[in-house]
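There is one chain below, alone, in structure tokens, taken in the form predicted on its own.
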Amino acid sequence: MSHSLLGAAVIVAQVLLLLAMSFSIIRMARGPRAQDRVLALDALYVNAMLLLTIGIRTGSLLYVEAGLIIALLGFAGTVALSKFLMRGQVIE
């Protein structure tokens, strides 16, 4: 019972971050101002590695290396983002 209530859960989980997913992208698309789409850049980052938990499901730890990749490229495209639209200039 537990077992099939977690992988249910899982996936849910997992429907769930696919429509934030989508909903972020559509931000990206459709913001008015830069400073929305740099978060909504942001936000599609931090789904995109909470979506990894594909992971738990396959046991596999390719996955939880990936999120480590992603969050990590996802923080400095972030921070260089809005250096650069505080400055004009991401290096000074």
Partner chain sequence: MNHLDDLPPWAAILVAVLVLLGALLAFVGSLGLLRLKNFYKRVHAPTLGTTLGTFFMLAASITCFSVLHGRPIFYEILIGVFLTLTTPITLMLLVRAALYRDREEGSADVPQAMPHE
Given for the second form:
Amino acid sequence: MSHSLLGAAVIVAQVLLLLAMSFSIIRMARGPRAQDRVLALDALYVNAMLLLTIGIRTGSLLYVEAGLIIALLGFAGTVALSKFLMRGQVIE
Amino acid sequence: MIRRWLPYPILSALLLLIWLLLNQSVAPGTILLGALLGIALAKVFGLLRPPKAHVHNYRLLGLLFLRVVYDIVRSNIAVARIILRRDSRMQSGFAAIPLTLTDHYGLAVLACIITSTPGTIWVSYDSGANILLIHVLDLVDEADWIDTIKQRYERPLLEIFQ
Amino acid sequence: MNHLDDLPPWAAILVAVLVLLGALLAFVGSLGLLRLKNFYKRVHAPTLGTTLGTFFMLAASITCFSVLHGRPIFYEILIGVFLTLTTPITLMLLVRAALYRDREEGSADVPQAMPHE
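Now that you have shown the form predicted on its own, what about the form predicted in complex with the partner chain?
So here's everything in the complex, that chain up top.
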């Protein structure tokens, strides 16, 4: 009983996170300004990372490692893009 | 001698801890490599010549941390409610807050607190006039927000860092 | 999903609740990204996912794997620490960039530059 509940909860959570990712993608496509798109990209990274953290479904810890790498790339990417928005170049 | 090799013992210990967590083992080889990395990276950090931080009151720092956790939970609920309700009357806007805190580490902690809490974000800081500009999602009363930030966060930070 | 059957019922229910809460918060955060009207309002929304949303998800993961492996596994904490350290930095930089761009365009919705920023 409690295990089918867990299975259902994990699937619902995955669907919710996929919806969250698609909202971010819609915002990224719509803009209207560059900063909105960067913000949406950052949110997309975070949602993808959360989706991977539910490696609970497969029971593999490897996904957590992938999540860590996504979080790292998201941080570096957003910082570089913000810097670009402010100055027009990434490395001064 | 110890000062020379371990200029930042807490930073080195934290780096070692992260290394152990990443490797998920406490084998002697892992600990040795982690300790070497911790010491080397802390020395590299020293090359940046960071200004010294003076924490006067560790107990208050702990209390402030608990308060921030509580505020984050509360404002998570508040912001979720705002989003779900689609309240069009909701007013958001900027608030300028005159600060008394000048310590760099104190300001950094204040920035992290304000930005991590959903509903408020640090926008910019005028170091000459010591005025902080924040953006608030649900700005009912600007004076009220100024008072909250000053009483809840700035006062303990003043005691901790200055 | 046979490995999940190894979880005792209390752990299964706890993990289910935590996973749902975390996903729900991240969902509401992204919904806010879509619904709120301007950039400065939208910037508040994703913090839901990066604070409590991440906390619940990591708590679920830690509970699940610790019970499954029979020893405490705190590996996921690293994600939490990393995210708490980096989110304020990215958001602050992004808001500053947006403010700079709005001021360059002479927008009336943002406060004017202070002398010593």
